[in-house]
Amino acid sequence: MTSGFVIFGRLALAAGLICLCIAPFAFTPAVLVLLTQALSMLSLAMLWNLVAGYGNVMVIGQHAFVGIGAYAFYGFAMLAGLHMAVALPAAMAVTLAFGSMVYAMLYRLRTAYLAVGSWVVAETLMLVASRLPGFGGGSGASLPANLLRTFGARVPERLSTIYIMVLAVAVLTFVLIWALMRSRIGLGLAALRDNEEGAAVAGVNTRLVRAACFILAAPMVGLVGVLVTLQEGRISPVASFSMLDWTIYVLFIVVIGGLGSLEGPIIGTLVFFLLRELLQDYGTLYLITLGAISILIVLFAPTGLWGLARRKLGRDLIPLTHDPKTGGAS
């Protein structure tokens, strides 16, 4: 029976991916916008889960790299006049450089000190961005129409193009994390997640694997920031560096789904957007419900919804380790 549920779950994931691939041809623009937002959040959730869930680097300043990616892209594309094909990787490179510098400042911190320190850095960068000349100050700036038209002459065409880009980034993020966790570094990360002191005793270079998670995740978060900018058509300090949108909601998704698993962010994203669509017309009740669910999960199911399901199934839907009994993935 357990194997049947696992097979069903894997088939459901495959069917979901197929539906996402045909979405530009099957769904209305409104649904496409919703799916674009969901996939962006999924990418951010997977990346934060890599850093916090596997690397045990509990940061609450991920929104800093979303904003850096957005502003760097605007600077390269609008102010420097670079082509999209150059501006996008350049923005990722800037985010990578900032990620390296931020980690160099914060790597000695732990637990609450690390969380607060990363938040302070993110808020400082937001204030700096609001005073950059040429970026619209505190109110931000809009992307010119001629840039947006490179993604399609009409709005539906642009929505489809941006959606395909976001889907590609979400799949790429998933594959990269899966490949990383299947490598020798992944074994160290899994040990670090389960028992940090035990991992260090076993010979895992905990400082190196933490740094690798944090620094490698930064440019991917910056890339999501670029895609969010293309979706919104503008940058602004409040929106591009939004702690609520790009960190708090992401934490909710990962905590609800399950920290330290590949399935957790997927489940958490589905739950988050389902609740958002059902409760968004009820004002503050929406946020109260999210908070209440988070508290209940932390108290009664600290491993998240996927942790509860995995306890029954005995294995992951997305295999990361090899089963010594069968020699296959489990």
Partner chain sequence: MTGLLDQIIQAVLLGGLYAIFALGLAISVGVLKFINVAHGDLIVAMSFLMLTLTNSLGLPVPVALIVLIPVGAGVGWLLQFGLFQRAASQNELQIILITFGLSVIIQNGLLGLYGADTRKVTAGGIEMASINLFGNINAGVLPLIIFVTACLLIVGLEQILYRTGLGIQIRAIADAPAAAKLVGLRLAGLMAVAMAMVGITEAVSGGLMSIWTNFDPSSGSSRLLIAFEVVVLAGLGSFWGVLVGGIIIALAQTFGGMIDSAFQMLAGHIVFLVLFLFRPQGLFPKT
Second form
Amino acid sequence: MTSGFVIFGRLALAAGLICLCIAPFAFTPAVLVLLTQALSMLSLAMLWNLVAGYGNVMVIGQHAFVGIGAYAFYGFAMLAGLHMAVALPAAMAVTLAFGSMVYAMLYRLRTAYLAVGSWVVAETLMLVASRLPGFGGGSGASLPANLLRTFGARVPERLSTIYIMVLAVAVLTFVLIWALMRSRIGLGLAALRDNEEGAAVAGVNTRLVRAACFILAAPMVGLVGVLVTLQEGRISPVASFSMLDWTIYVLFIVVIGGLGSLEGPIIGTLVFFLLRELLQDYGTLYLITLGAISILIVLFAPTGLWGLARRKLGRDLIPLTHDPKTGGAS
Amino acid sequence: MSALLELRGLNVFYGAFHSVHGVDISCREGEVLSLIGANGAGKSSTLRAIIGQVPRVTGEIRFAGEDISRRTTPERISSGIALVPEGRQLFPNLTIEENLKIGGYTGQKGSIGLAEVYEIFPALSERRKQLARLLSGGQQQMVAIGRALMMNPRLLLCDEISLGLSPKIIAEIYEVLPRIRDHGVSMILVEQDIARALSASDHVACMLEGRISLAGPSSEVSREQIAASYFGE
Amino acid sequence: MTGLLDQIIQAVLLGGLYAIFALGLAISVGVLKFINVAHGDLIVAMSFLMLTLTNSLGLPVPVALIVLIPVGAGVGWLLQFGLFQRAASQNELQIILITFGLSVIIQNGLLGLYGADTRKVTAGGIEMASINLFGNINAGVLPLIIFVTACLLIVGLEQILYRTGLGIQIRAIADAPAAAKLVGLRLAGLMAVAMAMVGITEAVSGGLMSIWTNFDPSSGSSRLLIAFEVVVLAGLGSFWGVLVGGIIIALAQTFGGMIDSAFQMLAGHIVFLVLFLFRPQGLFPKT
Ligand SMILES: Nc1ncnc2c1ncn2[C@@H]1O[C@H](COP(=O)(O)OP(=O)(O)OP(=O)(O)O)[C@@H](O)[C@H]1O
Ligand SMILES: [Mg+2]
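Got the form predicted alone; could you also share the form predicted together with its partner chain?
Whole complex next, starting from this chain.
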């Protein structure tokens, strides 16, 4: 009975992935734009979930790394004139470096301090970005048409190329996190999520595991920042470092879907975009609703929608060898 | 004469773990009862159940004729029960006097106030403004007892007040128990030191693995009986 | 030269406002052990309420300020009792998420009610008045009032927390919550009272801020960050440390603004981060 639902869920996941793969040929540009946004948010949600849900590092300054990725990419590609294939990894390297520095600065803070501290850092970096010479100051700068043309001569082609890149990054992020969770580090992470003191007593190097989560997530977030820049065709301090887009929405997605699970961010992204399509005409009411839903979920279903569903199903859709609750489901 | 405190079929659970199994204990007005038993026997759990600080209990807890098992801790304290907790549990960054006053806020008004506590423990009165964490173990224990006395309890629950103290300090603390009794306070003493428990109490109850294995007047139980019930031989 | 001294005096007085922002956060970090991400938004909500009281209802500014105080206390009490207390059994992460949701709700609620315009409350000329301190150095009357209010609030809070039974109980639950339960302190009630005190500081902050500076529905975030920086800089040892922290941030912003107006906020953040790196425990830590 329950295993029927699990099989159904897995089939739905597989069908979804197939749809996403054929999307450039099957859907209109408008749908493709929506999917591109959704997959970018999904990547960010999975990464924030890795840091906060598994690593227990409560950051609310993730938007800093989106912005750094975007600005570093602009710097390498436009100001230094490097080729895309060089500028992209270079931008990731810069976010990695910033991620390590920020973590070194903040790691000893307790939860609440670290959260707001990471926000201060993000705010500072945003203000610095708006003063950087060559990056267009407070209003930002556009990517020139010739750079965008490397992704396709006409707009629909360009949309498809960027979509494929975003899809590839989302899949890569998922696989990376999945592989991480199945590794020895993943064992530590699962233990950390369930009981931090217990994990420490059981010999899990909690400091190392948390640092690994935070520092590994940074370049991936930076990569998403690059892709977002390509979608928008421009950088600006306000948009590239947008707390609402890259942290608040992401946080709502993960909380609603289910903190600390692989399925949570996927479900959260679906629900988030569904709500957005339904409610976005109501302006402020949309955000008020999101805020209220996330408060209710934290209060009454802290494991999110996936946590509720999982209680019925009894097992994960996406099997993890090291999940202590199922004890080796794959 | 009816009992001041009466436990009937008390069970304590920590999640799935069943720690105290159907314990019956009674303590009369003015009496000192000592509760002894090996580590993990369930003594502290029993005291915490009486004060209302365990996750789940079943059974009856009657105090002064009323069933209090549904009441909150503050309600139980204001009806006349006070606990000197295991490990003292002081407020480390509050002064001695503030620690004592806390007892006054949560308990009943009565004959015991700051002056009486300082009279019982003169060592404290010299250090009123000192932070609790800077005190010696013995002084901390005096503050813990004083704080409970400030609640003007009819029943004082003492959980291992001799733990970690030197014999001289233990003797000092035990010397004041009769004076507390003079204020009309009944007591349940949880102790590891059997000889001291027997000499300070009227009745003794011994716990083994969550059950009462022996109970009787302190003067009548023999050392052999205790040893047997202590280790379950 | 007098120009510089003038600026410094202005900055010190601004530090008083920042200290009031931070006092409430210091209580919530010290006693309730969590950071309310919506702290700044609650302050801004109080500013808007002040606007309604003075503009729409036509109350005089001092009367409106006095009305604001019980409202702030009530809001704080209700939030703690109705919302945060329910999450108290969960971990710190979850409380932050809840206050985060609250912050988004308040910001957008204000946006829906009042629109996105920048506002300011006019107080009948007092905001323009200044008095001569010495030589040719002047100080605004309003900033002086705010600074004195900050000092009075600090004295008042210290008196309440160290001299009254209520204060001793609140410090006890902050010090050792497990022990507090064993001796029968009513944690939920005391925490709600502490949050009501936080609410009073929010009301005073919001009320005074509405006269001194411009505000709009999204101003809360920057107020929270300032309050946070002040609390971390100060450490949790003393409320007077909060005043010093507020003055440091205000000085940094003022000097930054003298270089270039765009450096104002940035300078505050940078001075905070640098001081924090060298003294993570704060300037006046708990001993
Ligand atoms: N908070 C708790 N959670 C789970 N189990 C507990 C808890 N407190 C006590 N126990 C268990 O309940 C049993 C009884 O513990 P209790 O502390 O009552 O024993 P005790 O007789 O006071 O022992 P000691 O002499 O060591 O103080 C023990 O097995 C202990 O492990
Ligand atoms: Mg014990």
